[in-house]
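Shown here is one chain on its own, the form predicted on its own, set out as structure tokens.
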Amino acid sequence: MRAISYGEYGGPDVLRLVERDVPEPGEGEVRVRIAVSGVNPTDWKRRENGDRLEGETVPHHDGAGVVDAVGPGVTEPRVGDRVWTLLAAYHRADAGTAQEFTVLPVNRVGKLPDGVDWDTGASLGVPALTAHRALTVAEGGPAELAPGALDGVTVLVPGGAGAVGHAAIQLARWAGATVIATVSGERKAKLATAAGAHHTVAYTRPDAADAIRRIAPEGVDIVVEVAAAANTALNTAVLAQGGTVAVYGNDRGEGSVPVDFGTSIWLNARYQFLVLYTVREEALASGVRAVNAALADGALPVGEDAGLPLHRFPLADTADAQRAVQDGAVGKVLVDL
């Protein structure tokens, strides 16, 4: 089978298209052959800045396609299946999406549900569940989403033309949250509204806080934040008594994330930082049952159309699929197999 591999630490050059064998699936595991694979940062990150390399590395955490075989002890899915992925390559270093066919446990690959396409499959993953915890963080609040989980909860999505901002949009409108996005410009304010934002607010403005307490007077309850410390003095002029700030990117920033204390004390505020590698199995398995559970009511589309522009490679172009996504492709770059 073909493959895209790297044995050492560098730029998109260092990846190469190489012939596998395929796989066959162990106990507890399913083979999937994967028809589209998605990109994310942690991908290039991972490649030019790791810190052990554990042999042969295949990229990629997401993507969609069928189960085609299962292993000993495995009932769901079965051999058909549409599946998406999550974490495939953290689960071992030759498991990513960026090959035919990849060989992964039962907890690492959610159901499609019938009538959603492998663009929509591919692009979960790491931004749903990203979105799906950063949602759930809150004191007091659910912590698997359904519809009218989030009623009267207002969500600040900075970034809301990125992946995440845009399955956090999704999943907050989806859950009843009224949602404002901040955005860079004219483009992206349309791409957040197209993904379900109410609001939209330039971050550049030198009123930006002011304009969003007009939308959310009492303040706004979860910040999706992409921007830690870029962000940290708009955050604490907008977030409401006992609000949570759910960091899960430090964009624009340098390391550390300073937080004017005597502001954030007073208002209870809580910040919670996240990462998906790390977090517990069964938060993981709520973000899986609800991101299927959106799917299910057509609340995740992709595409222009739904505030995700899709940028497409052939996997031999897999180089240039991850240059894309370090260059700041607007939008989710997608793998096809």
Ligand SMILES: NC(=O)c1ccc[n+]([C@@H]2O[C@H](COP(=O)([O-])OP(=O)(O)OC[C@H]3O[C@@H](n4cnc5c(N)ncnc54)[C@H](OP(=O)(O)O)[C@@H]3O)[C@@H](O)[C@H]2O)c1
The other form holds:
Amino acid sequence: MRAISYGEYGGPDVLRLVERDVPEPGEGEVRVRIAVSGVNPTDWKRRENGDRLEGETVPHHDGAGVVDAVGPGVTEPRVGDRVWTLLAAYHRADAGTAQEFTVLPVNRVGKLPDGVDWDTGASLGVPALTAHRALTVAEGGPAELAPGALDGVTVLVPGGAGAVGHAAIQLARWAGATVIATVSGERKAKLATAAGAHHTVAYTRPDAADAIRRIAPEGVDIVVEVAAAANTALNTAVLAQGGTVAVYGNDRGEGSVPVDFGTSIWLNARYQFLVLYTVREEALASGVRAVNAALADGALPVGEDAGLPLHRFPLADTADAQRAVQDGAVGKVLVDL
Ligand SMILES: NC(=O)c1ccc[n+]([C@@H]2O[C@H](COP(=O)([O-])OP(=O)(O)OC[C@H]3O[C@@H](n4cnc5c(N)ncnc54)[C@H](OP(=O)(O)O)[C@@H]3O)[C@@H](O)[C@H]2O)c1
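Please show me the structure of the same protein in the form predicted together with this ligand, now that we have looked at it in the form predicted on its own.
Starting with the chain above, the whole complex follows.
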């Protein structure tokens, strides 16, 4: 079978198109014939700076395809089921989705409801599960999203046209929240609105905090933060009493996140850092269940009209696909198998 693989860290050119043997599923594992592989920033970051290169690595955690074989003891999913993958290349470095077949433990796949296409399935794993985690870490908040779970809650999504931002808007909206997204300009405002944001505010405006406060006079309850250091002052200015900043990224920042002590303590504010790789298995499973329920409700569409433009590459051009993500492609980069 064809696969993309690398055995040393470096730029996109370390990625090679190779032939590998089709793997056999072991106990508790399924084999998935991948239709579409999804690229995330973590894929190029790992390729450039990873610290756990264990021989041959096949990149990409996210993907969608059909279960074509199951190992001993597996009752669900079954052969023929359509699935999406999560953290595929984490438990074993050569199990990424940039190959025609991969073998995964059953808890690394979610079933795709009927009618949900491969592109949607390949866009879920990292973005949707990160967004789900961010939306479920507030004090007294739901541990699992469902319709109505965020009724009465105001969510701020900085970078609403980003891949995680897009999923956060969709999931928050599905769960009943009022959603405010910040964006850098008009095109991204349109995308965030198409994703379902009730309001958009340009974070480049000097009065962005006032604009958010006008929309949410009591403040925002949850911030799904992509740029923690850059946005601390804004977050402090707009957070509600007992509000939570769920930090999944520090884009365009480095090192520390300077949080103002006086304001934050009087707000009883909570900063919750999160990285998907080490989220508790239980919380990850809640995310998979909620994402599947949202998918079944048609709440997680992708494509320009849904606020997430798609950019496609053939498997042989995976280096270009990763380069596109690295260069800040707006939307979702997909690799066709
Ligand atoms: N912790 C985790 O488990 C986890 C999971 C997923 C992703 N991540 C990380 O999160 C980051 C985003 O991932 P992604 O896939 O969503 O990337 P993406 O699609 O490139 O989106 C990034 C977004 O951040 C926005 N942004 C940058 N600075 C901003 C600021 N100061 N205020 C508001 N928005 C800002 C960008 O908008 P403009 O260009 O218009 O400013 C862009 O829309 C990456 O660093 C990724 O590695 C972490």
